[in-house]
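Coming up is one lone chain in structure tokens, specifically the form predicted in complex with the partner chain.
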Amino acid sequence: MKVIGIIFKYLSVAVVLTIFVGPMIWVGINSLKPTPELLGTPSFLPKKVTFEHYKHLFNRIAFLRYYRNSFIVGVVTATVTAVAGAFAAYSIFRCKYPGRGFLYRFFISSYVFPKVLVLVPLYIMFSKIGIIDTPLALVAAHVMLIAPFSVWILRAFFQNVPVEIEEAALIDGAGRVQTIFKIFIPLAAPGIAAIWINAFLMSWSEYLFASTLVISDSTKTLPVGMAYFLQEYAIEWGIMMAGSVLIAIPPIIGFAFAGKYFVQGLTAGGIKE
């Protein structure tokens, strides 16, 4: 009866990863695959393994060039997020004064807000002052997009942070900016890097502003180049599973890093709501 149960227990845990995760094993080692080899019977391991859809990715598409343009923007962004965002979450949740309660509210509802209504707006606006077309317009895009998560975000890190500590140093006599810098930032670091990842891998991922914001090749960003790629080249396959491949790198290896603190500060802010 318990060998039952243990056979039971490892093969649903075994079912749910084989759902979640096992696809991108599988198109991991179809990037591995030549092109005839996927157009044919599947197997499980390549026949022979090849790396020649990732020297097409980088010969035949800017791949680099879209890289590197979601790199910038990325960055970009989750360091504007994470700087404005971490200003107003100590704003809201450490001062006091009239409306903040307001304010709270405004970011969470500016966040479930459907985004499509500012698409066009924002389209003519950007046109309008010649910023259309640049990876500024798409930082002013994401930034909107996601920092105001991150105040929601930081308001569980935040509570963790004692007020008892800040007050100490106050007493003691250091400023307000050097309490901020010296005792509050340390401590609430976690959060911040929790904001920082999200908002690089909201930034990386994000395509609906990307796809409309950006019009020359040069600015395009990953999903959008290769999403071009998808509709313009349905059946190359193995290039697509290799770009697939090298799209999700980055967020893995950030995840790697940071995904403690990231998944902590989800479900701080999903469980405290």
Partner chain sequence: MKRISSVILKDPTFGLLLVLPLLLWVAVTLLYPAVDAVRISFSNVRYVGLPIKYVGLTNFKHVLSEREFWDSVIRTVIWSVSNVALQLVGSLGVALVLNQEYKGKEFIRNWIILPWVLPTIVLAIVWKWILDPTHGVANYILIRLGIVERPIEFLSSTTWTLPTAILLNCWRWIPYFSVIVLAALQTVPKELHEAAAIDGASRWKRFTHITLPFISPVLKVIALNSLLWSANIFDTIWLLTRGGPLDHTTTLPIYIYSKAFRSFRFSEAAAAILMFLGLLLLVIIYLRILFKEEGAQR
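Next, report the structure of the form predicted alone; the form predicted in complex with the partner chain has already been given.
Below you will find a single chain and nothing else.
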């Protein structure tokens, strides 16, 4: 029975890897196939390896500019979300004032409504303050969409910090801001890492707000720029797959270095009370 259990465990791992890693490998292989072979009879390995799709990707659109825009917006969004989430979580879970329970439920209930409902009001508001077609508009919109989830993730970490540590810091003369940065953020590092990675990935792949709030080619992000190859009567699969391979690099690198903190943060935020 022990042998059967081990075999079942490894088979389960193989199935999961096939489901989640298989498509990524398939996209990478297909990005190296010539267009006639890509659209012809399916085959696993390319009969002829070519980099023409990558060449067309850089020649036909400003791919590096879109890449830079997405990276900047993603990093700024993630950093602002992490800091804002930490301050909001400290306010709700450590400070005592009337209505903080309602405020927490209000944050979470924001995910009940489709995000498209706030698109038009946001567009009107951003137009009046003059930030439409700027990275600032995207950062503000993405932070608004992601921040409530960050507060939920940090709930377990902030609630489990001993009150004595906080009181000792306050007695020693530390202010509220110093307490957050010197005590709560270090102790909640896995949670902070989790919300940072989540915010970056959400911003990196977001299309709806990016396609509405930015207009000029110089401010477009990757999801909007890659839509150029989704034409009315045809989809340029080779270039789309080449772009997908390059777009996947930052998330893969991020998870390789900080994936354990992301899993730890999500697990702690979900089961601890």
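Since the structure is predicted, the reported quantities are computational estimates derived from the model, not experimental observations. Residue numbers count along the first chain shown, from 1. Between two forms, the rigid core is the largest collection of C-alphas that superpose within 1.5 Å.
Core-superposed comparison between the two forms: the CA of Thr35 exceeds or equals a 2 Å shift. With the core held fixed, the Cα of Asp133 is displaced between the two forms by less than 2 Å. With the core held fixed between the two forms, Arg105 has its Cα displaced by under 2 Å.
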